[in-house]
Structures are given as structure tokens and as C-alpha cells.
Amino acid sequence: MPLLQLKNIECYYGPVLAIKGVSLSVEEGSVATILGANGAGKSTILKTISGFIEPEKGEIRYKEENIAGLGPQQAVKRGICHVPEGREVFDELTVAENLRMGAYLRKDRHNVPADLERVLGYFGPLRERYRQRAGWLSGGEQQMLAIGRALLSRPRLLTMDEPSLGLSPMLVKEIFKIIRRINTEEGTTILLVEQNARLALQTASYGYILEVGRVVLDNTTRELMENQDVQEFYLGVQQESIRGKKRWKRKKLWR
């Protein structure tokens, strides 16, 4: 059975449906992406698996229960731990204080040394500025702090949208290092929300195509990136033989 099913969930805003009938689903162990287009729905998923949005119709089953609507805290007691775009660390706090409080909820505490030492070690800089406010903190080191307080929750499943935003090439590649590093070392579950469409294919094992609140096109992330649409919309390849077929009807995306 996968670690997490979406079944037909519709999400409003407002009066605007904003979800129309997604589903999906995420093995245990793996990691998963959902592509598309700014507004495309992306966030809300993550936010409505995570709690923070209720849907109007369908099922999240996590392990076999449906957690729709049980909130946020709930959704961190029974593993699931989201890292937000924009990093929304607490600027005031220390990095330290930033970190213990992704260990808020937990109740072996005694376990909690040992999980931060783990966390710094994936996190150098974060090391170095330990004592530091969160706020005086580069973007990348924020987006370390931001992920490394989410680990503290001891996550079975992670979600992360858009942990590149903002950040240089150099930096962009050592997050997505540390990303690999979380699932085959700690055998992580992650689903990934994120704008560099071809790094994102690389580092997940299957994808999710999002179009105004739909998947229209589901598949391995390998047989994606032989997708010829794929390639034309989301990673910059120009193709003769595709150039007349524009399914989604829009220009490319992302470099």
C-alpha cells in the first residue's frame, strides 16, 4: 500500500475551486514531484496534505486513514511535516531555538540531542551560526534552518515546496544533495513541489503533471523526461516534430 493516497479531493478558495478531483499517491520510501505552472494548484495540495486547508470533497489516506481535515498538529503527530515556500523561519529566534522547535510535539525528548547533532551534520553552516538570530541568515541558510527544523519532527513523510526559490545555482544543487541524502539515509517519504522542473525529475522517481487544479499526465519521472511535451514545456527542448501539438496550449516554463 503506498504511504499516502489522494482520492478525487476538490479544494476551494473562496468561491474559486482551486482543486478539481486530484488524485495521487506516494510509496513509502520514495520521492515524488508534482510540476506545473504558477496557480496551477501545487501549494494547495501540499498545504491540504499537511492540514492547513480542508477539502470540500474527497479523501487524504495516510497509512490507511483519512486525515483530511484533522488539521496541521495533527497531521505533524502522525508524521507528516511540511516545509513551506519562502523557508517563514522565526527571525527573532536562534537558529537552536529555530531547530527544537521542530521538536515541539515530540515526547522523547531524551532522543532529541541525538536527532539535532544528526541535523547539524547534514547542515554545516547551520552549525556555525548555531547561536545566531534566524533572521540575520542568508536565503540558503534559511532554507537549510527551514528544512533541518522540519527533520527534528522525525517525519515519515515530508513535504517541500519549492526549496530552490531564490537561491544561487551553487546553492540550489547542495539543497537538492542534502534532499537525496534525507530520503536514502533516513528513508524519508517526500513529495516535492518545485519550479526547476528538470532537477526535480531527476532527484524523484515519479511525477505528477498539474494543470489549473488537474494531473493531466502522471508518470515515472524517467519515462517524463522522454515525455516529448515534457521536454517542450517544462525543460526547454525544442523539437520539430512537437512544435505543432501544444496540448497544454502554453509556452515553456523554466529553463
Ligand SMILES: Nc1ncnc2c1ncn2[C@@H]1O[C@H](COP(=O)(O)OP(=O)(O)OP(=O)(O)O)[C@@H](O)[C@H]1O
Given for the second form:
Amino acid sequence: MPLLQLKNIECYYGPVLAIKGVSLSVEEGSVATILGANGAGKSTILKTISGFIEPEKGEIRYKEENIAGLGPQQAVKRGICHVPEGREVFDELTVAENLRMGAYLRKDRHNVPADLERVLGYFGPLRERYRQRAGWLSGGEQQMLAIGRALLSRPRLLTMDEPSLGLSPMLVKEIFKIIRRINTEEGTTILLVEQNARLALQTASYGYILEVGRVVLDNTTRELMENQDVQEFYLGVQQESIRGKKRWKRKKLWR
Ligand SMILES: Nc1ncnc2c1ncn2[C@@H]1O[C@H](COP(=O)(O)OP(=O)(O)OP(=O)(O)O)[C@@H](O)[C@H]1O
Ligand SMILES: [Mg+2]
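Any chance you could show the form predicted in complex with the named molecule after that form predicted alone?
Up next: the whole complex, starting with the chain shown before.
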């Protein structure tokens, strides 16, 4: 039984259909990823799961329950937490205050100090800047803060939208090391959207390819990395160099 299952989800922005008939599932304890071009609907899927968008059709099964349309507070209460694209930390608040906001809805307040300590263990720079305003942090530190704040809600499922956006290669490496640790050490299930397809496929065990609002391909990331279309369109590998044959051209890329 997967932790999360989307069944035929359809979302609109006004009259504009953004995702149509999207079905996917995420196993408990795993890292799954969604790849797709700009505008494919990746963020829409994550926002729908975390309750920020109500789907027009379809089901979001989380454990035994359909949570579609319950809203973000109910999602957080059930252990679903979203790290949005562009971080969105509270600039005027300190690092400490931002982190505590993450624990806002928790009933088990007595566990919060220990969790705070663990988060500061993952993200050293946040400890150094604990009393400083979040607006003064660098982009990478703000990303750490956004992830740290999400962790303080004690998520069972973490949805992450483009965590590497705007960060230097070294910081990206660092952040992804921590994302893997969160998965293995905390046992947190992660659904990851990431422009860096290679990094996403190396981090996740299962992947979905999204094209204009539809899932066109899904498989284990091991298989996806072997897939010619994925290699060509997401990993930038030239087919000639792989197969020694004339470049393979098709009008329709996917099934
Ligand atoms: N607030 C909005 N109002 C109207 N249309 C929107 C809105 N947000 C997204 N869309 C449209 O819905 C579609 C899916 O957008 P979404 O942001 O989910 O794509 P994405 O895959 O996350 O893209 P990117 O890689 O650029 O982040 C796009 O066609 C987009 O233009
Ligand atoms: Mg997006």
C-alpha cells in the first residue's frame, strides 16, 4: 500500500487546464521524482497534494483517506509538508522564529526542542545565524531554512519544489546530501521536483515524466536513466555517442 496515491487528478487555473488525468503513487520511505519541462504542471501537482490547490477531479489517497480539497492546514496535520519553489521564508522574522513557525500546528510540543536541535545539526549555518533576520540570509541558507522549517512540522511526506534553484553547484551538492539524509535518517518519504534531472534521478528511486499536464512515462529511476528519450531530452546525452547510429528522430516523443 503506497503512502500517497493520486488517481486521475485534474486541475484548472480559471478556465486553463493545468494537469489532466494525473495518477501516481509514492511508496512509504521512498524518494520519488517528477520531471518535466517548464509549465508541464509539476508545481501544480505538489500544490495539489499539499492542499494549496483543490483539484477539479480525482482522488488524493494519503494512507486510507481521500484528502483532496481539505486545504494546507489539514495536510500539515496529517504529516504532509511542502517546501515551495523560491523558499518563501519570513524575511522579517529571525531564523529561530521561522523554524518555530514550522512546529506551529504540533500537539507534541515537548518533542520540539529535540527536533530543533536535529535540524540545526543538519544545517550548521542556521545555528550560526540563529538570531539573525531570515531576510539577511544567502539564497542557500534560506533554502536550508525552508527545509528546516518544514522538518519541524515532523512530516511523514515532504514535497519539495526545485530545491536547487539559484544555488551554486557546491551548495546544491550539500543540500542534496541533506535531502538524502532526511530520507534515510528520519525515514521521511519525499516527492521531489527538480530541474537538474540527473541529480533528481540519482536521488530518487522512482520517477514520473510529465508532459503538458500528463504523465507520459514512469519507471524506476534506474530504468529511466537507461531510457533513450530520457537520456536525450533530460540528460542531454547525444544518441550517436551511445548507439553509433544515425540520430533517431520521431515526431511524438512518448507513447
Ligand atoms: N496561478 C496560475 N494562474 C494561471 N495559470 C497558471 C498558474 N500557475 C500555473 N499556471 C499554468 O499551469 C501550467 C502548469 O504550471 P506549473 O507551475 O505547475 O508548471 P511547472 O511544471 O511547475 O513549471 P516550471 O518548471 O516552470 O516550474 C502552466 O501552463 C502554467 O502557465
Ligand atoms: Mg514549477
